[in-house]
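Here you get one chain, nothing else, as structure tokens; it is the form predicted on its own.
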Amino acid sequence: MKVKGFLKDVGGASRVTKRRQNNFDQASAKPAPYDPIGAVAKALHPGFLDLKVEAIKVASPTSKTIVFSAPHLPYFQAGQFLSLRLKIGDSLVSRPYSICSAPYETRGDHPIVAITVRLPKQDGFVAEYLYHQVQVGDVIEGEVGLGEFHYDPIRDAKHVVALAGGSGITPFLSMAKEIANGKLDFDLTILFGSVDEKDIILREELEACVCDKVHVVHVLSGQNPGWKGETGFLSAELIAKYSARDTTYFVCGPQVMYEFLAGELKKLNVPRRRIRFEVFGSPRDVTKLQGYPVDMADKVFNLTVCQGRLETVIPAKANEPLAVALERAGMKIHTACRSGACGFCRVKVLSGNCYVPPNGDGRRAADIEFGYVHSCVAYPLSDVRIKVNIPSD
């Protein structure tokens, strides 16, 4: 740093201001035809794209992998998800799906991105549509590269143990592929819990990734005569068996698995900073959550939706999120994680009361104070009036 003297130094700001104003005065009145920073941002985050169904593959007796292609796909990090936006009947719906393909597959002459959909045991409106009705050649809107469930070398340990259950294996296949192809550098051990050996999702794809840095351990909890591998659940004892001295744990699977593993990892005294839970969507049965007034479960309220000067009144079930009511009415709302974490579906409650699950409340303190909710996990407890931004697309 060069010191020119007190007066020259303190007067530097005014000289910069004059020079800046002089540049403004000499600039063209026409807008700049090209914004390089904006172009990079648009390439990395293009928003919703038209994704063409390139192929549909069997991933297990109860699951299918849907491969999408597009002329250009944004880069994403292994472990992230994409959000699909579909029109099913009169409803406009969106759902997040973890990406099972690897980031390197979005590059090259024929970029692709893939998800794996499992046929739901219970009612699954979108999953059943994707599983039974989507065909090769269909075009679906999708937003690629969302979420924080990915490896970070600054934050995470060099050794990672992935704890997966069922279709929760998908983000870990993406990581395994990226590591096996030399695009990601950490040691990954996947403990994959399944019930039936015959219904292990993406088994062949996982085995193809096994190398010195990718290890796959199948753990079966059902009756499987002749099985010589690990059995039971992903217990603390089993997790410790495959852990290094310093390990980061990534968890993805059904909600009941999260609750179980939170207790098992606590038994191992794992620091919270070393545990990463993927968001798991809105609860299947909100009436079983702490603080929900069960006498409200079967009620239907009026939801008044304010968009600019337009007000629309639609029905909203007390046991379903506001976002579902909006989608069922064919009203467009931008959602992504469907778990209350990301805030894409944020709306302002002008009047009325909503229940927000204590474990799914990702709002900022200011949003809570000023009456905002994430509509994917906000359940009406009375007639509710909300302000929704007019969608830009």
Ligand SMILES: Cc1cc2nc3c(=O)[nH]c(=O)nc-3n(C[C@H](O)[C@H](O)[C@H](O)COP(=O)(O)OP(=O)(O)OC[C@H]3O[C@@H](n4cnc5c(N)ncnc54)[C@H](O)[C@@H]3O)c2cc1C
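Rigid core: the largest C-alpha set superposing within 1.5 Å between the two forms. None of these values were measured; they are calculated from a predicted model. Positions refer to the first chain, counted from 1. Compared with the form predicted together with the named molecule:
- Comparing the forms between the two forms, the C-alpha position of E369 differs by less than 2 angstroms, with the core used for superposition.
- A29 shows a C-alpha shift of 2 Å or greater between the two forms [criterion: core-superposed Cα displacement of 2 Å].
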Given for the second form:
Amino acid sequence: MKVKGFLKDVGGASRVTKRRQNNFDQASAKPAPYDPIGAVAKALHPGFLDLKVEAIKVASPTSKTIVFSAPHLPYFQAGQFLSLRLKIGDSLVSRPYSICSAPYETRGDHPIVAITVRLPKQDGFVAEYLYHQVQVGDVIEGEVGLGEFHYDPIRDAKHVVALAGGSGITPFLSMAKEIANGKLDFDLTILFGSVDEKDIILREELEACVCDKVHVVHVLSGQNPGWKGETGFLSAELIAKYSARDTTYFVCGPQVMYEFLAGELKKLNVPRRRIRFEVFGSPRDVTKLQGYPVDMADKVFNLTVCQGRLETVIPAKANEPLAVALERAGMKIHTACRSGACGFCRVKVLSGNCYVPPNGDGRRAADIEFGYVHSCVAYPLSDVRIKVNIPSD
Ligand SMILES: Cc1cc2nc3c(=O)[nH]c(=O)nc-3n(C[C@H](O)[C@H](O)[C@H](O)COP(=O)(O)OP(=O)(O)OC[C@H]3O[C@@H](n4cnc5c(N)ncnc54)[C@H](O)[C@@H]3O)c2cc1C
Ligand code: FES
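We have the form predicted on its own; now please give the form predicted together with the named molecule.
Complete assembly follows, chain above in first position.
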């Protein structure tokens, strides 16, 4: 911005204000008949939609695929996720799920979008609800087409090796389906790590996509007598066996897998620009992270939530993010990635202290300076007072 001097700037600003006021006065009271740019934006980003559960299918002994339909579904890129918002008891919660159906399935006469939910071994909340309670015919609010985990021909190599573990296979099934249907063009080799053969998630759907551009290699780490395929973990040696000279690696799976795979890819001297990690949610146990204060885990603080003129005081556990405290209290907070990356859940801290995990801090420098946190990864270390925007829907 060019600074011309106090009088010129203030004078200029008042002229602009006057001109805008004139424009308002002369404008028609009738709304514009059609706004093409607004219409495209609305079609691509319709916000939360009512998603009707169309079918529920078994995807493995501990996971289910939930197929949703809606009269209109926005376009998304294979690999992106959707965010579901549910009322469970008194809590108003949301969770991200990678979309396992293909973008082409959102078009045509019967648009659908699907996710596969795996039952966690312990401490499940939303996953338990989706797995055990949700029925065909239920309607759940969802926002479709979020995240950056998708193929980009300008950025990524023509050959992609997908490194998947457990429910981390879902974005790759979406990519495989889209490629097999001729709607996306790159070579995809999926190295899919599971423990036992019987637990392989979405095996039939994956096999159905195998073609000259899609290869699926199952790698089993458990004892599986009679298994003739690859065994062990997704080691550097195995990754090298299935890589081309120039390969982009997409990684999606449980949190423990990321550190291991980062090490294996380093052994292969893969440049960082050729590695794409999907975000993996908030930390399993924040108290074990670097810099988290000792003796804090069991504390419960007062969280004062300021929304406009309304102030509400709710309890906030030190070992849970602020977003969870809001959700437990049944308060609306817009979240998407729940990993600290996207900023949808951003709130301003007016007073008090929070812990933000060092590798989950996706805030811009200006946000850090002006006291904003991403509430999905901000843990209270004292009584805290926050300002929250009231979501529009
Ligand atoms: C980008 C992305 C894609 C994902 N894709 C998939 C996928 O394809 N398939 C899949 O299975 N999973 C996927 N996940 C994980 C998924 O979002 C959930 O984390 C997972 O289903 C487990 O949810 P959960 O609520 O059971 O457990 P968690 O997400 O671990 O949440 C448990 C936490 O819920 C909170 N809680 C407990 N009780 C309450 C209450 N009463 N009110 C409010 N909060 C409470 C507590 O803090 C507890 O620790 C994905 C995650 C990300 C980030
Ligand atoms: S929901 Fe994405 S940063 Fe919190």
